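One chain follows as structure tokens, the form predicted on its own.
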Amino acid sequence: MTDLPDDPVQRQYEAYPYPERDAAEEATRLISGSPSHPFEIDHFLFDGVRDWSQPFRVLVAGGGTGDALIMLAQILADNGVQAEIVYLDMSQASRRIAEARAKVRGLTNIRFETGNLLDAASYGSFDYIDCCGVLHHLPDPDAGFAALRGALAEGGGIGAMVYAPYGRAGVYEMQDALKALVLDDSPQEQVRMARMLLQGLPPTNGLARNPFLNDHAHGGDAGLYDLLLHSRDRPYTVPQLFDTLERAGLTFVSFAAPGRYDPRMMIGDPELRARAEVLPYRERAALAERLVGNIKVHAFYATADNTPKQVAQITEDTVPCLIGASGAALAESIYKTGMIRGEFDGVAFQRKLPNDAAGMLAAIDGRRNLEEVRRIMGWEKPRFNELFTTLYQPLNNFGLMRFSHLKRFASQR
């Protein structure tokens, strides 16, 4: 395994792991995100119909303190499912913290490993890698892509994070101000040093404008070390991300919530929404993040590039499953207002439904397939698939409905 024990990012994470996490804290909450939910590994890498009865070979790539491992690992157990989750970091300080958390767990189905992901095919090849904000922090990130890469075993797939420029405005600016003022003292001197900045900043300043960051106030010393502090941090264009997968040999699958990429999202005049439709769709969610200006991470899928894409497509067979979102409350919202509203970082989207709409969400239970959702409704299929393609257009956007037989599988095990 590669070691490297003076490599300035590796002090960092020992210093201060991050994100700050309490094991204590695994016995009331199971924290929760994008991408390596298991419902969308299946519905953007095995067109939502993965046999979960199959083996699931895992590896968390700088798996830092350990939250998309946590995740993965208690859904999967508790669905059921045979999996080998390795974890690999190369930081001891973030590993304890992970470890803490999986034994508060009794969690048995993860590897840990201390080491560094350019060595990732030499623990085997995986038919999932999660790697979220480590891409963007390498000395050379496209080695990082293809290492990964080489890991995957066929009809596998990758869903990982990099930072992402125009949310962050601001932060790069004041990286630069603060290695002018604070690069050879110890890492706590420089939290001090950099709180102490902050505390005066003028309201012109960037980052003092920029809504859409709060790490360096509610991070506490991690997160200000890690958004202000970092000594290799370089962001992704839509198109700079496009360019590295494609070297990487890498294809891209979808964002986990394709609605952010949309332009006619942000756009209100029919002429120019026009315009933005026959945009080929890397110009398409260029624009879109040109536009919304708030991106500050991409969370995406990608396989390797001899594989078929496989994102779930609407069957018979298809099994929705809500992800962050009650069935019950969303039914409400169309009983009480006739539409769906909700808000994804600072971008509202609304549907207009008809109250059926509801009683579809509550017959959607993660492991209902849609014709036995069709037959509880009594509806003939073309009104239902109306219905219902309606209904998932909002949710799959911002990530709130995926497909997926995982729930399905355990139910009948």
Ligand SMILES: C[S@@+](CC[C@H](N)C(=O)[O-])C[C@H]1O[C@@H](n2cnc3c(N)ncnc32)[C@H](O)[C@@H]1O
Given for the second form:
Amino acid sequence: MTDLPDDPVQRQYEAYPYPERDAAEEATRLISGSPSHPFEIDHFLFDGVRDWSQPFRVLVAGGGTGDALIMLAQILADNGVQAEIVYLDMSQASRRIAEARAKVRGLTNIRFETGNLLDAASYGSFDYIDCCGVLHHLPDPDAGFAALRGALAEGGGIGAMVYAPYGRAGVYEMQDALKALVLDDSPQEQVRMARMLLQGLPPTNGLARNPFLNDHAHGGDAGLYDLLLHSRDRPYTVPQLFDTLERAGLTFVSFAAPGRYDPRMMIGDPELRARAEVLPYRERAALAERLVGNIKVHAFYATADNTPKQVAQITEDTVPCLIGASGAALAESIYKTGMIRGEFDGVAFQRKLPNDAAGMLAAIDGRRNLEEVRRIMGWEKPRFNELFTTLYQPLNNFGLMRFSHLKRFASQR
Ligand SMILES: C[S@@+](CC[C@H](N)C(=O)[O-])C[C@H]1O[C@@H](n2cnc3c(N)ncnc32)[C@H](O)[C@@H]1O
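To complete the pair, please output the form predicted in complex with this ligand; the form predicted on its own was given just before.
What follows is the whole complex; the chain from before opens it.
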């Protein structure tokens, strides 16, 4: 194993596994998120048509207390996918929590390993690698990106999350301020003093002025440590992220919520909007990040293929699936208000949709393909396709609809 001798980050995650999780809660809920929901993996990396009868090898690199691990392992098991999921983390304390969560659920598709993700390839080659909230803590993040690329099977891809600077406004000043005050104290003492400092901050303090950062308020001691006392944590702007991927030989596929990176959402003036529209994608996304100011993390998908990948196309065989939203709730909103609405860290979005879109949502069950949905509605193809595209665009942009054959596969077994 590649050692990190006396590494402060390693010490941190032994003292404060993050995020704080209690295995007993597995009996009451499944934490679901992005990246790494299987619908999303299918949508962004396998054209929305992965053949789930084929074995699926996954690496969860820096798996921590197990959120992505448990989500993936449970959903793949529930749908009868033959999967092997390798959990890899250098923190023994985090692994114990993740193992306890898997045990409560009776999951048998996970192999637990303690080690450094720089050695990822020594655990095999993987169809999918999750790496969420980890790479920005490495001494040499580029080496981490390259190591993950080196562990991808042909045609496989990565779903990752790294910090972004503007939405974390206030964090880095506070990290530096705390280093000046409590660097040599024990982790527990650092947390105690950080809480004292937070209580007396002036209203002009950057963190106090950023209402969308609340890990320190709601994430317990581990949340506070992770946000404000981290010894190694670097954010990525959109251009920095794209440059990093390029250096690692990874090809960007999509952000998990592409709508957050569309500058047209943030520009009212038509002339300026038209200028934004003609920028290359990378510059458009960078512009959106700068204008909106609230992006705290970048959750994205990438592959090792050299050619840019088309995200899942709409065909008759497309199986639309909803994530994090119920079709009934969306349909009700459309009937009542003629809109779907949402909010991301203080920015509201709304899209007008015709009442027929609510009817279409009622026929979308994650198993039917579009041809079957169309037959239920009894519509002609052109009219049906136009309505589906109108519905799909905002739902995909905000991470609510993906294409995947997973549940269809499970229902046909
Ligand atoms: C912020 S936690 C994120 C955990 C998990 N991925 C999640 O999203 O909930 C970061 C994790 O990365 C692990 N980690 C950091 N550097 C690592 C490395 N080089 N190899 C393996 N794990 C590492 C830490 O031990 C910690 O559990």
